[in-house]
Every structure is written in C-alpha cells, then in structure tokens.
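The chain below stands alone, shown as structure tokens; this is the form predicted on its own.
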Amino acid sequence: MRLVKCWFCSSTIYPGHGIQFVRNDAKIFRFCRSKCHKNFKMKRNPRKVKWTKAYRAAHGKDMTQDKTFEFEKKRNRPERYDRNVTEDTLKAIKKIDKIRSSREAQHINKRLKPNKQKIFKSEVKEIDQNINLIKAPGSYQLDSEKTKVLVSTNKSVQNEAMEE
C-alpha cells in the first residue's frame, strides 16, 4: 500500500482517496481534498496558509529538527524478511514514538513558557485595578497605616465624682 502525502498541506493520502492534477510540464501535484486542491488553484502559499504542516514549520509551531524523523525516511531497497529483524523493529518503533511524544510535549511547553509569563503580568495588573470588586473598601489600609486613637489616662475630677 502506497502512501503519498499531499502536495499543500503534507497530511498522508491513502489509496483511491484524494485528487491528482498533472500540470502541461508533466509536474504531479496530488492533494487530499477538495480543500487542498482549491487553495492551491487560489495559488496560495501554503507557508502563509496558517492550517499547513509548512506555516507550522515555517512558524516553530512544530518540532522540524529532530533525529526520530530519520526513521520515518522513504527507502527503497527491499529487504530479506527476518522474523528477529521484524520483531526488534516493532520494539524499536514503540520507543523512538514514546521518545518522540515526550521530545513534542517539551516542544509545545518551552513555546508556551513565555505567555504564560504574560498572561500572570495581565491578571495581576486586572487585580490590582479591580481590587475593590475583592476587598471591602475599609480594609484597604495596612496595619500600620490604620490610625489610632490615644485614650488619656488622667482621670477628670468630674469622672471620680461620678464613680462615688
């Protein structure tokens, strides 16, 4: 079974799925779907188009360089069917696709490190400008702030002649 990918967006097309158009030049172009094809007779730039595997590329929306694509690779040379051979590939693809999904989550978490830094700068600029939707507008003042009342010790005759 032959998988080719498409020319626009680079998914994967399988067999007797997709539309193939062949320019005067003899140039193949096959895409996966209506909405392919239509962009690319839009002559659109499938870089700038921002649902493209190439605009997340182009953008660091998505690993581009890293060894575990190596394996992915097309080859052509046919090889002696070993039963060892096979079974220590299928091992080997389980590992280098775990190591690949950990390598894509450190991706995705180192690029949205920054705008998570943005994002609480935002809230607690929010915070502080809306404060008086949090807090009663008398508990404002710190301790230290909060004025004090002096009580005089000294006792007034009139006060000692009310106490008898």
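Since the structure is predicted, the reported quantities are computational estimates derived from the model, not experimental observations. In this text, the rigid core denotes the largest set of C-alpha atoms whose superposition between the two forms falls within 1.5 Å. Residue numbers count along the first chain shown, from 1. What changes on going to the form predicted together with the partner chain:
- After superposing the rigid core, the Cα of S34 is displaced by less than 2 Å between these two forms.
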Contents of the next structure:
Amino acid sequence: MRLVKCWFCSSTIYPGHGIQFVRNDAKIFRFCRSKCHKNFKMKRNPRKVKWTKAYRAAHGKDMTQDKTFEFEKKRNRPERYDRNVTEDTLKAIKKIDKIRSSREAQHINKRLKPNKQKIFKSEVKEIDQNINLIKAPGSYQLDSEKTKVLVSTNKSVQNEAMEE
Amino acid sequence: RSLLGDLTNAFSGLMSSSNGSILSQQQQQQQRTFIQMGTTLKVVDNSGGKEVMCIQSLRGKKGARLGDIVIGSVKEAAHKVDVKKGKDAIQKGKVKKGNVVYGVVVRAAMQKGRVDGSQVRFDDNAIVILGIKEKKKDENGKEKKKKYAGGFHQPLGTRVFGPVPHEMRLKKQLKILSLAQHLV
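I would like to compare: after the form predicted on its own, may I see the structure of the form predicted together with the partner chain?
Zooming out: every chain and molecule, the one shown earlier first.
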C-alpha cells in the first residue's frame, strides 16, 4: 500500500479513493476526487488554480523548502521489516507532522504580519503630502492664552424682545 | 444517452450556430461506457491491422471492458507494399482489411476497478489481435467449427505499443505483458 499525491491538488490519496488516468505515453495521473479529475479534463493548469497546493507553492503562499519535507520523499527500496524500526517510524511521523504544521503556520503568520518598513514609508509619505491638515504644535499654546472680550448689555435687551 | 442524441438532433434542426457550444460541452464531460458492437478500437500491435470495429463482445451483456476479448472486423489495415518487379502488392502484416479477428482489450477509456480499490482509465480503446476467425466451411463441418472455449489465443503480432495494464496477468495474456513497453 502506498499513499500517493493527487496530481492536481497535491493532497494525499488513500487506498480506495480516486482515479488513475494513464496517458498513451505511459504517464500516470492520479486524482484524489472527481473535482480534480474534471479540472484536469478541462485542461486547467494547477499552478493557476487558486485552491491547489501547486498554486500556493508557486506564489509563495505556503512553505516549500524545509527539512521536514525530506522525510516524506519517495524511496523505491523496500525496507526489511523490523518491528523496532516500524515503531520508531510511526512515532517519528507524528512528531514530524507536528513540527511541519507548526512551521507552516509560522510561515503564513510571517507572511500576513504587517511589514514594518512598508508602513513606515507609507506614513512618511502621508505626512509629507498632508501636512496642511495638522495643526502646528506651537499654535496650541497660542490658543490656550485666552483673551477676555466684554459683551455689551444692549444685546441682552434684543434677546428678550425675540423671546416674546 | 439516446435521449441526449435525440435532443441534439432537435437542436440542430432549430439553431446551427449555438449547437457547437452545446455539443462541445457535452463532449468535454463524456460518459465512458463499455466496448460494444460498433465501437472502433485501435490496434496496438504489429499484426498489420490499424483499426478494428467490434462486432461482438465475448463477455458481458452490456459489452466488453478492459481485459475482455472481443470479436471485431478489421476496418483499416497496413497498406500494401508495392513491389517494383512483380505486379502483386505484398500485404504488409498478417491481417487484411475485412478479416474477422479476435482481440483482447488492452486499453479502455472506461475506468476499471482494481483489487486495491483504485480505478484506472486510459486515453483510448485499444486491442491486441489474438487470432483470425476462420470462416466455417461446410465440407469439413466439424473440423472448422472453431469454438472459442478454454484455450487462449496467442497474440498475432510480435510487438505491442503503448502502456499495458496488469489486468493482462489475470486474463492469462502473459505474452502481451512480456512484449509490453510500459506496464501500468
């Protein structure tokens, strides 16, 4: 039993799932489900279809280069069965999976984090262009020195007339 | 499928310009089925035949699948080679046009299930010619009555082109497996 990758979306194909298509030049295309198979028949390029791993790898969305990937490489040499080796391998698979997924999450976090340099540059630009919107720091002091203005009594008489 | 055929005929009567797009959509998602009477199969050995039309599938009521044996009529064969000196052109290959032949389906466009649960399908329908069906002669009635029972024919050609599936092993077509370039 061997777990293979879907040609289109790069997800693992478990036994009993999917279709293998053999082209006349003897190249085998494996698909995990009919969605991928139909997209292939439509002659779509997986590197351009957004939800595939090929697209994400090609556009730097997902982590591609890491040592944890080397554990999963295809080896054509059959291993002689050794119970201890099998046990250790199973434990290692779990651990490597954990490490790999945490590293992938880190990669995505890094990518989504705001770029400090970019923000700084944009802020500097904004200040340069829209400096007229900001009040000069010196002018606040001038405002605080309030001047008293006397209001004459004539105005109060006018207000009473309006109230009626 | 026949319903779809009738519909397209109706459409072609009414509109001719938009029919193309509808047809192409249907063709893009083809439902692959059995190899039955009338199906043309490509010949992938060097027996001389190029194209065979299935007359009868020797297995299954609905038709033949990957690995089954069919009887077919050779529709197209390798061209006769003209020899300069003699008048008669030499027939290239053992099979002529019009021969009725037995063949085993080595590639089928319809998917076939395997024991591990996976499905395999190929790009086209292809056969390897096993033997020419001889016409029954009334004189030696009993002798010429070749009943296809038990013994498997050996492939007529000496080379097989293209990928060949493992299903041949189950069908006891071991010679084809040994001649194959690629095993799938």
